[in-house]
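Only one chain is given next, in structure tokens, and it is the form predicted on its own.
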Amino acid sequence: MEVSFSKEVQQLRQGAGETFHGEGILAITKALLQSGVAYVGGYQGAPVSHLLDVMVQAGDTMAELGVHVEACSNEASAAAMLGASIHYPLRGAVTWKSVVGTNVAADALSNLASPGVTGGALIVVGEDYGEGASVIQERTHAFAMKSSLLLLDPRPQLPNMVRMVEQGFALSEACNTPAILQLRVRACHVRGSFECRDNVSPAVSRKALMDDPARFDYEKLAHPPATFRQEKLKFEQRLPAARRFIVEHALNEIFPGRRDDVGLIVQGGLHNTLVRALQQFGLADAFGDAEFPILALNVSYPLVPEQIRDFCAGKRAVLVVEEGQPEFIEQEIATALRRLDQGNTGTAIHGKDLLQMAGEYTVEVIAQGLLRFLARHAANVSVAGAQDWLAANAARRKNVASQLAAPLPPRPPQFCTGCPERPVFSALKLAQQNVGPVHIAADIGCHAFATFEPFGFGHTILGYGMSLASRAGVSPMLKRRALAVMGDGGFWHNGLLTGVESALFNDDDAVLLIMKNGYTSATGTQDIISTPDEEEKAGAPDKRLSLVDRNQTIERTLAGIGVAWLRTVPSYEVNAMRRTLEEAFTTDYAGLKVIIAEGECQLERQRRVKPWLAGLLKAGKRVVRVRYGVDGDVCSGDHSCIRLSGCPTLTLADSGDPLKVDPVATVIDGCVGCGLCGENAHAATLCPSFYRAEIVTNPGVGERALDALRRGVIGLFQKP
């Protein structure tokens, strides 16, 4: 795991009458315990995968409980979990990232929905949107709709989320219906605290194994005739159901303001944002306590039509912040009005009209709606200080700009020092050299960073996994062979079937390279099938883990469905790697050709080197680091080494020479020694300026004559 929880993971065995003190994500997993979960599933990925971690790491704490924890190999092998709560009284829980996730789970979610479910089940999703998201920007409100799913978007205060936790199970089975919580990187890692209730064991669990399985019935199968049936159940019984729920248990919240003439209507975990922004104008304080009437959507799907309609009684005006296109909640909030003849009462409804259309929603955002709302409607409001926030904020914005000399540089995202990918794509840069140019199909994972300069490899990202199938449809029309490139994990994800299986039934001549680092390294460095084992990581603290020695089930996976043409190569190998990439494109050989690039994920050996060499260090004993150099009387300042690498230890310096105009390479404090840098001198031919050296610490008797003695004979090359 990328992080210990191990103090956190103590806090989940709290009971009634302590109080927890953390991150949102956690305040949910505690939240599950507390509902009595029997199952929870899911594959990790910001911002929820800490959800996930903790409950891997609390191994002890879910076994005492009888509480069944899968990481599972994509999304659709987690939202398949929730098929236990279809016939059976058991709660699950499975999660993932956004809404890219819920893509690949939208088959089994669709077959879920449709019979719906008897015990509880919640899909919590990070809705990895606006501009701090790492996926394409849309909303997982549509797949609630299509499917009849339960919305909740919680208010972001610990409580509250807790809250919503344990009433989202209550209200799935009150309407047999699916549930997702849905929660926004902001709400994940909201700070705060919240009163604990004892953890629940489940009634049927692990530990209280249930004697025979439910009895047969096929109304509750997902297949035709009785799909016909079911979908009528949800409309005329689920939802229903559900909007009684909502209503009876008050789950969205109404925040009545001084005066009502107009009101607010937000989704749940936009509400402390437009808080915020109200305060800009002075018409809300720091507990949240506003001047206008705000509904809180904690459920924004299904919406309560009558609860929508009595809020906006008697008012002029209602403004919709509803973050994202298209506009679900203000479509539906105007066609109910106008469906309970309540469209000709004089309630103007706001919305995407008057804020951005799409987009995240900032403080800054709502309150440039807030502006051309309030002069609409409230226009005796004194908009002063709002006006005086914003054009602050945009002088600052232009100061800070006017101060620079020239804008700034783009400074594109890179891979971590020392990674075993940036050897690779360094291999294909040379490699394109000899053959031409190609196409290369990227994928999502750690390799998507040579995307940016200085490799500016890859012509198409369509899914993680699905690099070597988005290949399929142009690689037939060119002339040179294209390449399909991904990760491990991103092979056990989707890759193996979608993209490996398909190109060997077609007898596809392609390229595909695979990364083999042992993690899915891109959420977190977690573990996958083809991780070394802890024994393996034990055995050679300070050395590269040989993957290809000791865990080989990728290779064998793909020998085994019949892959003809395999390499296996060493990362850090670049003149190896070079030669390989260039057999793969010139060779006769016309079926699937599959590189292995061989070498674990820097920041995993790092993790493992540091205290093993912290630990000889404070022992005493002898210690060797490796560093690489750049002789700066030798280097002629041709940079051909950084444009080929791009590693951030390696950089420019003033040659000190008046001769010499331009800097010179050289290689700062965070080198790793992972000899990269040696390797792309060696193999492109480029100069002779690189070094290798070896720092000793703590060095023996031997050690310090023989240092001694070389340091006197140069000296003595160095006098006069």
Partner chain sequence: MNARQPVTLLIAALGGEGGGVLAEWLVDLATRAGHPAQATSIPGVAQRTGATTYYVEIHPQSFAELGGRTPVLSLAPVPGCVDLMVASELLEAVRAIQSGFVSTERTRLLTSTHRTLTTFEKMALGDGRFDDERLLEVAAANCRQLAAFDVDATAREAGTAPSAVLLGAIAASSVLPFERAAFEAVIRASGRGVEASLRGFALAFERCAAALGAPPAPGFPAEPDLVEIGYARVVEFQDAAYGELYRQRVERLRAAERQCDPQGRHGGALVREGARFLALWMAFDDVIRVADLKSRAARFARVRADAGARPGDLLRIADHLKPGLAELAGLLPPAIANHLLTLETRRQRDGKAPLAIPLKLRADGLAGFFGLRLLAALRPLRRLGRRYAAEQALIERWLATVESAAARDWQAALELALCARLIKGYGATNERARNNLRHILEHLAAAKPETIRAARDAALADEGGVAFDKALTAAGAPPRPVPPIPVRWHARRSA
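Could I have the structure of this protein in the form predicted in complex with its partner chain, to go alongside the form predicted on its own above?
Coming up is the bare chain, nothing alongside it.
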């Protein structure tokens, strides 16, 4: 795993009287334990990876409490895990990245929501929306509505986030409905503090087992005819119960204002941003005391019509600040008011008509909406300050752009230094020079960085593990074979079934390239079923070696399911990989061809190597370090090596030659000596500039003597 949470694990043990300092998502984790959660599951993915990671690392604490932690194979298995709360008084929590994870979990979620739960069920989703998001921009809100799940969107202050977890379980139990707790990216990573309470060991747990399973109860099955009654239950009993609880426990917060003729309704998660926007108008102070009353919806589904009506009572107009499209909350509010007041309500409802429909709601965006809102309904408020501020921002950007003359080059993420996946795409680039361009179905994972320069590979991305399936309609229509690229993470997430099984069953003529780096690296190098064992890592005499070949689960699985054409190629062997790709594209074998690119995630390797080498050096032992380099005087500054690699440590420097105007290639500190530079120089017949340097520290007596002799002889014949 990429991050070590030793410190955080300690904080999970904290009790009443102590203060937790740390990340939002870890505060949520602590809150789960304070709520007496009995089981936790999920699938990693930014921004919620840390929840599961820290729990996995906190094995002892979990064991003491009797909490079961499951690292699920995908979001569907995590959602299905919540089935434990249908019959049993067990509080369960699962987590994943939304909206994508929720899509994968949708089937199980519907079948969970219909019978409903006995024990509180909480789904912590990272709403990967806006700046820093890595997935399609959609709202989780829609899932809550369609399945009648509760949706919590807490005001992003640690004490409130913790309270919403605790109350979320109670709410879920009060209305037998699973609850989704939605956290935006910045809320997950916000660093703050809260006063802890003691962890609660669940009544039923791994330490206190149940004697018997629940009695058979057809009404708890998501199966007809029960499903018809369950649908009625949702709106006849569960949602009304939820609304009562929301009001009784004041889950939604009302912040009074100095004037009452207009008001603001905001998703809890956007409260801080709204306050900061109001401050630009001088309409709120540093503590959130505002000119206008604010209703912060810590629960954004379901709404409580009466609460909305009371808030709107006597107000000329209300602005609904709701991020993302479509405007579900605004519509629900409008409907509620109209129904309750038979349409006589004097309150004008605004939202997406004044605020932008799509995209993240930043302070600037909200301020622009407020400007329009105030102009229409609070003309006596001075908006000059905010207007000047907005104008200044626009002017500044325009001004700087003109000063720069040229647009700044973007800096997307890329393969790490020494990443085993980079060489595979170098080989693919070379292979296409020989066999012609191919259709490339890309996937989710680090390998998706190949869609960026210098490679620019990938025609489509249809979801995690979907690449092979996504070319099923393309291959039959294309004279040349299509390539599907998939990581081992995606393979286990669902690529094996949606892709491989389907391709075999339909005798598809397809090529699948699996990046076997041993972990779900893009999400933080979490372990998977094909991760090399800890014993292998401990036992390896040379910690620098890739160890993924020690785990053959993928190969055995593919053989078992009936893949007849299977090649495994060490990913750094560019030429071998090029030849194998060319063979796959041109062979007469018409079935599924699978190439496994074998090379362990460099991040994980370095986590082993660094302390190991440091230890050897400390002990004065012999250590050989490998580093690549470029002879600047031989490099002609064409940079084709970079167009074939893009390694962060292969960069440019002034030639230092007054005649050469173009910068030459150079290798900077940080090179891990992966060997790609040399491989490419040979595979692509690049240029003679590249060299491999081996630095031997603490050499033996013999080799030192030999070296001295050699240098002596060479010195005699060497030019300065």
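In this text, rigid core is short for the largest set of C-alphas that superpose within 1.5 Å between two forms. What you are looking at is a predicted structure, and each value in this text was computed from that prediction instead of being measured. Numbering follows the first chain given and starts at 1.
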Checklist entry - With the core lined up, does the C-alpha of Lys660 move 2 Å or more between the two forms? => result yes
- Message: Superposing on the rigid core, I want to see if Ser636 changes position between the two forms - specifically a Cα shift of 2 Å or more.
- Response: yes
When the rigid core is used for the superposition, does Val623 move between the two forms (threshold: C-alpha shift of 2 Å or more)?
yes
